[in-house]
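In the block that follows, a single chain appears as structure tokens, in the form predicted alone.
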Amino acid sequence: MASRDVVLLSIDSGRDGLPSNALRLAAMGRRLADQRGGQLRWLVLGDLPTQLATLAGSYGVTAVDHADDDSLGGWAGDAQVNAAASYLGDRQGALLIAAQTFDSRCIVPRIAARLGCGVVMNVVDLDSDDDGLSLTAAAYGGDTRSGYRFEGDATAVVALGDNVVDAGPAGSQGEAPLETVSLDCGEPERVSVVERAVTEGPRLEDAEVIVAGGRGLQDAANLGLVEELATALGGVVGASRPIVDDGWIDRSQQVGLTGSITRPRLYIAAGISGASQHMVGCTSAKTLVAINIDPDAAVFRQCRYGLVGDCLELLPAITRAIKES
């Protein structure tokens, strides 16, 4: 009989003792496990996040399965693919769900290829019934949605996009049992990471207020104007891809299709043209404010409030007004 289990996959320790997007991953997993009538398990490959057992218990996870192998520490793409495939090989018909992160984009499709099963990335909604799975995924840079259907009880692998599921309330069932599992991690890793960026502070995905800068800032030194406004509003700094590619700011601050998908209460886009690749990361903001010197900039078609002018002049003025209010 095919497994009806739902398996949540974590390959990073994230911030604050939890993997990336852990709350939404848990909420989606709980709903699907209830629909499928199977167990909800959490597979951790590598370091065990300190608060994961408590979070997992609050969402009714049956057990946290921890593969604690030396080859899984740090970046271990080959070993993680091998270990996950080994784990799912004993659970034919299970549904594997991972949070879509930079690393998981490299891992999840390879797991599916190793198992010879279906895979869908950029998932924004997912439902299970007796006959299979129905999925909705973002496509064409987030401009549209595509529907997919997996029939039958075959194993399936999906990656859940950022900020697309309401985490919902968690229960209080104590910590989920922790089980150590031995998995086949295969040959030694072929790729090594020389240096990994270390990020601190609030995540863009969780921020209530974001002030993001783009090429309109003209120079990396002018990012200080964005930082000052973000501080005055109690928010965090974001960025468009061009200034990330130019090395003005760390990639962890990038908003957009290849960065973070955000849902803040307030998003201020300063000197950002409004290309679709960026806007997919911020159009879910409750209030979107645009500052651009070009009155025909695409960003003005999607914002609630638009200021036509030089952001180098308007950002300091707005910051002063907030401090004086």
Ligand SMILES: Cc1cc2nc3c(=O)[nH]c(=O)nc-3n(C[C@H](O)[C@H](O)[C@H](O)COP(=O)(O)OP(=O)(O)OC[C@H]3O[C@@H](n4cnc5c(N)ncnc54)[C@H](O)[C@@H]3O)c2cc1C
Contents of the next structure:
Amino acid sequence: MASRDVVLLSIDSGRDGLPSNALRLAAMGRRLADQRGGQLRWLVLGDLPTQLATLAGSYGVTAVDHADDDSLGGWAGDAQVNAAASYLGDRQGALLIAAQTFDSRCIVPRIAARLGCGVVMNVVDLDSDDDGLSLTAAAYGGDTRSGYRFEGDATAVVALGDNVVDAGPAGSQGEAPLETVSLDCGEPERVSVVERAVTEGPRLEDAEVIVAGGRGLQDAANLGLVEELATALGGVVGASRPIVDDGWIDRSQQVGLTGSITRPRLYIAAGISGASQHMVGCTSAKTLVAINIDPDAAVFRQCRYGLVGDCLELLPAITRAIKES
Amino acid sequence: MRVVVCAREVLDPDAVSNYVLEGKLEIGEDGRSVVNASIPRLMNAYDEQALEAALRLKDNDESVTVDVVSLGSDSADILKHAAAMGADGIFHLAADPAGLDCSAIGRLLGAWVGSSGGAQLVLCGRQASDDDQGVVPAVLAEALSLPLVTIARDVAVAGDGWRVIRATPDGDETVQVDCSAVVTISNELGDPRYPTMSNKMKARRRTAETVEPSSLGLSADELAPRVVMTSTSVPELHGQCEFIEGGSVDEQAAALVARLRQDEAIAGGSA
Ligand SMILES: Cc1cc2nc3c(=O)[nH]c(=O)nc-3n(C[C@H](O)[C@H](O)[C@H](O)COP(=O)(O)OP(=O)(O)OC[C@H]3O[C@@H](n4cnc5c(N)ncnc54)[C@H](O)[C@@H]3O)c2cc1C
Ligand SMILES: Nc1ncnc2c1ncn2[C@@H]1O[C@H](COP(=O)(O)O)[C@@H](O)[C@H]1O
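Form predicted in complex with this ligand, following the form predicted alone:
Let us now look at the entire complex, which starts with that chain.
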């Protein structure tokens, strides 16, 4: 009989002892495992995040399966694909749910291809029933939603977008049991890293406050106004894609679909029109403020506070107001 | 040296976005296709950049052949555009994508690359701007048993393989692969070239070579979709924007800061 298990996959050790998007992954996994009546297992490839067993326990995860082969450290596409495929090969019919990250975007579809099963990325929601799986994924950068259906009980692979599903409440307490699994990681890596990326300064994903600028700043020199407000708020500077493409600012500062997905306490978007591909990276902010000269700008549809006016005047005024109060 | 570029037709994402904003996006009777007739059909922008990456390799080395393949029911225009940009060969894999999923499309493209002589490099876009999946290149790489390098901003020949710079959220990462590879290209590569007028004229007379999917020897099971798209919809936005208006710029700024403190969005709240 086909497995009804739900397998959560983490390939990064994340921050604060938890892999990326761990809470949402756990909550979604719990719901699906209940719907399917199978076990909920968490497959960890590489370093074991210190807080994972506790979190997994609180969502009733049956076991954390940890593969810690030496070849799984760092950027290890081949080893991770081999290991996950051999794990799932023994669980035909399981549902694999991975957190979608920059690295998993490259690995998750390969796992599915290796297994010959279907895969959907950018998943916002999913449900299991007797006949298969129904899911909703973001498309057109978030402008639309696509419904997808897996029929039957074949193995299925999905990646959960990291800004959309709300984490459900945790259940029982205590740590999930840890099981060490030995998986075939295959031949040596075919891709080797010659020079790693180094971020200078805080990462957008970790930032509590982000002040982001777009083409409405009109000139690279005006980015200073964004920086000054960010500094006054103890925050980080973000950017829309066009000003990254035009070389005003480094690409590591880009927010959005093809940049960073952020979830700060406060996000201020200045001179940004509010294209879905940008908004997908900032609508998880607790408070979203938009400054735009056009009262009909799309950004105002999704923000908490809106200021209609020239960001070249408003940004310095807000900086002054922060400093004065 | 043969470089294959996989390119796909998409609906202009900016036009789709505008229709969504105006609440005028029309979904067809099948419940999933976008039907607004006035939306232009273009080559997926990342695929255009993948072609640009291939042409830069050709600029540096005359022995490079660039072949562009597109699977779709109507790929004639984008293939002519590829020819105008400078592609050597243009190939139309004549399958209807509506009955296929990304896995089947990846397998078909992989089977074509394999059966048409293989390639030292296969370039794809990082994702299609309609489905945003980024799945096809991974399936293609697996089908050809080639390594996959995603989200590149630069690809250069290095030894028997390739040196690729990936645009990661943490900045540039340089990787080396010592054999043929599938590489996906991101917008950081830079703008694709514009075809010259005379190349456009010449390309108008070019017709793509048609490849019948049945000639590729894939079984019915290999082509059966694992996952089926069932619907397209426009999500509702739950905005509740409070506009801060009236008074001078400084008064507006002060009003905003007061609200943010009250909401504890910035330190020093009302407590
Ligand atoms: C597949 C794909 C992926 C993408 N990924 C991303 C991504 O990750 N991140 C991203 O940001 N974009 C991304 N984009 C691009 C996105 O669609 C938009 O083009 C982009 O976000 C627009 O940037 P912008 O708002 O800065 O510029 P514009 O759209 O040009 O908007 C500028 C805004 O500034 C306002 N303005 C002008 N002057 C002033 C002034 N003096 N004061 C205040 N406001 C002013 C204007 O009213 C306008 O609303 C992607 C696109 C595609 C197709
Ligand atoms: N029908 C197709 N024909 C040619 N190339 C394709 C096709 N579908 C996808 N691709 C390639 O795969 C990339 C990612 O597509 P997707 O997986 O649909 O997001 C695209 O940017 C193309 O390079």
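Rigid core here is just the name for the largest C-alpha set that superposes within 1.5 Å across the two forms. Residue numbers count along the first chain shown, from 1. Source: prediction; values computed, not measured.
Annotation for Asp294: C-alpha shift of 2 angstroms or more between the two forms, rigid core superposed. Put the two forms on the same core and the Cα of Arg15 is off by less than 2 Å between the two forms. Relative to the superposed rigid core, the position of the CA of Gln92 differs between the two forms by less than 2 Å.
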